[in-house]
Amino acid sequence: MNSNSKIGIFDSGLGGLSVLNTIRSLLPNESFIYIGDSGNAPYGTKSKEEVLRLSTAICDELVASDVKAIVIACNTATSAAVTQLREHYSIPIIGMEPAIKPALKQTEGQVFVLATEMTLKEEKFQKLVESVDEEHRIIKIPAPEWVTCVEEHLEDQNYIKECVSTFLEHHCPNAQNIVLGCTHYIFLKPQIEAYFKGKIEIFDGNMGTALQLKNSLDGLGLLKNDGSAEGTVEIRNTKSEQYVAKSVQLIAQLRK
């Protein structure tokens, strides 16, 4: 492992591609291996033990590929497994954190945090809320169906629109601030903004994770700073080659 080694990124499926895109914008010379575990999605309805097992298997694969750091581009896997993974591996393990702090700081009123059931109930999230939400402004809303919506129906814009609008109408029709606590949900931002007619603040943790990765690699002297050409991306997916192709297509769309 050295500064020319790749960075590993994994998610329960397609959602972490949005994190990959943010990291590439910050570290364009770096190369990446992305593993989407669409074959086992969603993670949010599984047990903590199962998510840890799946995450460990993926990290083993990435370490075998000689990556210099691993980004858990999944709030659920971070909540369930980041502590154990950091204890098990010697390379940096970077996780996700819902952007609660900037949402509370930059907005007023209630802040609606949409995430998977596991993310919202895990101790890591509870400690975060307790440390920053002194006025009890945070409203927690599980939205597990949105993961399936992205994994299986992202090409069907009418379905996506109906899925998002129906959920928001039932759970937070008058929200002014929303934190997207699952990387899959970021692909639904256009529909969320359309539902609220643009009159809403939406926060996600992607840039915070990207900055944490950069600082960690920089501190270890592992940043690739040779001014070389743009880095490469290798895509793997546990479900099918169709999902690899879908991932490549989504990356191209995000880069536009």
Ligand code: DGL
The other form holds:
Amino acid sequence: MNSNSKIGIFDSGLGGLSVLNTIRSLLPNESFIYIGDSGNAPYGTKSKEEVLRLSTAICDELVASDVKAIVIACNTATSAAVTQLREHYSIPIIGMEPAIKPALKQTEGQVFVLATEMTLKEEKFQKLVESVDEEHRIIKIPAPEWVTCVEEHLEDQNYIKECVSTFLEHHCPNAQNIVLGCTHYIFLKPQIEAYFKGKIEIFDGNMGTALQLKNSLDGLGLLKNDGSAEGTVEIRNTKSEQYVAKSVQLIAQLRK
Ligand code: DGL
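Please supply the corresponding structure for the form predicted together with the named molecule (the preceding block corresponds to the form predicted alone).
Below is the whole assembly, all chains and molecules, this chain first.
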């Protein structure tokens, strides 16, 4: 393993492709192996032990492919497994964090955090809230249906629009600030913005994770240093080849 090795990145499915996209915009010369565990999605409603087991199996596969770092592009897997994974592997393991710090800093009033059940109930998130939300402005909203929406219905614009607006109508029709604490939800940003007619501030943790990865690789002298060529992306998916093709298509869409 050296600075020319690839970076491993994984999620319970398609959501982490949005993180991959942000990382590539920051580190265009790096190459990646992305594993989407769509065969086992969703993670958010599983037990912590099960998510740790699934995450470990994926990290083993990435380490066997000689990656120089692993990005857990999934808030749920980060909550359930980042501590144990960091203890277990010697390469840097970078996780996600719901962007509540910038949201509280840059806005007033209530901040609605949409994430999976597991992310919202795990100790990691509770501690984060305790440390920054002195005025108790954070409102937690699990949105498991949005994971299914992205994982299975992303091609059906009418379905997505209906799913997003019904949910928002029911849970936070007057929100002015939303934190997307699940990487799948980031694919629904256009529909969320449309529902609020643009009068909404949306925060996500993608750039925070990308910067953390960059700093970590830099600190270890592992950033790729041939500034010329654009890096490559290899996609693997535990569900089917169709999901690999779907991922490739989504990557192309995100880059437009
Ligand atoms: N994309 C994941 C996250 O950021 C979880 C989705 C799921 O599998 O429940 O939390």
